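One chain is shown next in structure tokens, namely the form predicted on its own.
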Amino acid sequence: MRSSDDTQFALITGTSSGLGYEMAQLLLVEGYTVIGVSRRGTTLDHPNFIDILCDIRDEAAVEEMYELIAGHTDALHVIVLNAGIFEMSPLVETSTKEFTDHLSTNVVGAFHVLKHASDFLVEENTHIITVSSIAAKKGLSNISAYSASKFALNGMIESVREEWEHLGVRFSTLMPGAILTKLWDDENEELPRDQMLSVSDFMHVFQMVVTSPSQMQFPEMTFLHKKGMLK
């Protein structure tokens, strides 16, 4: 069943858990019909939530994803590029597979989503929100693969912003410091958790961005814990 013209649709990648799950919940509260995309699905249960299994690293899978979306709507008002992986290791201990996995998920996956989104963009309306990282501004030790992927992601977004300027599409790129999620469960226990943002800190910023006036965008929005970056 396709939507009525006044329905607002949001697409979020990486909704199986963590920030993606939380952002999906918030957008549902804000009145959006939310299309959640992930490799393993989610437990989120809501009448206005559409769960799609998709590995965004696979371009053919992304094309199939958009075919499913077309059965519901031809307009995406919000696109949140959130799916990503994060692993820590010194450069000399980082395998080539680990390095390329970061690029495949964090950059190539986002590339596929944007490349095939063009038919769903609403001129002067669609807001593309990218969840990047402070690691896209400053290379930090032991995260060379992650940092390289986020630098590349930001560069791609800047380029697409220029290409689609004539469409009036908004681009907001969020670059938070470390956020205390389950991603850190298997990492160095000595890392200072009290210097990390909480999920609610991140959601405070996300809600402000997604509910901002239609003439506003946030091309590079950096926000950190008051104690600064992890050391």
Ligand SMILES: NC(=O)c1ccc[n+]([C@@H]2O[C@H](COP(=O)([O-])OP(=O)(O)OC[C@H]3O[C@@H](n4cnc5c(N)ncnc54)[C@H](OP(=O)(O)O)[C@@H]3O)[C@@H](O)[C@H]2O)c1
The other form holds:
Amino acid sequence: MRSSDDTQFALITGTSSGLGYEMAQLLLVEGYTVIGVSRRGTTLDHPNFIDILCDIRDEAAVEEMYELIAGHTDALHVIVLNAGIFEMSPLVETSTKEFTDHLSTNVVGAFHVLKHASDFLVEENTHIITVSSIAAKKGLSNISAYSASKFALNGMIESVREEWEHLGVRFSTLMPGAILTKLWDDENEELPRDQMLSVSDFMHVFQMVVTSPSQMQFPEMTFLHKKGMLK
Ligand SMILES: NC(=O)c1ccc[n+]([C@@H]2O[C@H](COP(=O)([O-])OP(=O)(O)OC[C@H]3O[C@@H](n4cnc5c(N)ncnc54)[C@H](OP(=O)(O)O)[C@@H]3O)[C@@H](O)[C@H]2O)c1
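Could you drop in the structure for the form predicted together with this ligand? We only have the form predicted on its own so far.
Complete assembly follows, chain above in first position.
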């Protein structure tokens, strides 16, 4: 059923786990109707949550996703580009598939979601929040594929921010250091987990950004554990 005009809608990619799941919960508390996207789907159960299964690497699937969204609304007030993958390996041990998987999810996937969002933008209102990484600012050992994808993601966002400036759409890009989510489950156990931000640290920043006054945007919001970047 289509909702009444005063309902605020938020689209978030990557809601099946980690930060996306938490951001969806926060936006529900803030009163949004939340559309969550992932390949696996989520356990989040709320009357104002709409779960859509979609692989954002597949443009046709993203177009189908927007057809489903159009059944509920023609206006997205918040769009969170969050879905992403992360694997660590030295460059010489990184397969071409692993490298291109990072690009096709973290950059091309976000491109698909953004490109087909254009019909749902609300002038002087929509806030597009990208979950990038400190790895978009500084390459570190063993994350060449991830870092390349996040540098590219930031470049794409900067370009489209210029293109859509006349619409009054806001763009904020979050660039956190390491956050202890399941993304780290399969990675080197020796990496110091006590030097990672917690999910609630991240949510502190996200809440501030998403509830900020409508004339504000945060183009490069870098934040780290006080001990600095993981080495
Ligand atoms: N955790 C950190 O240390 C950290 C630090 C800085 C930035 N980030 C960024 O934060 C974002 C979220 O990471 P997280 O820590 O919450 O990791 P996570 O728990 O692994 O969550 C990643 C989410 O992305 C979704 N996803 C992955 N590929 C997808 C695809 N092709 N289509 C649709 N959805 C897809 C996953 O869902 P499905 O598998 O169900 O599709 C999952 O919901 C990522 O962009 C990551 O780069 C994380």
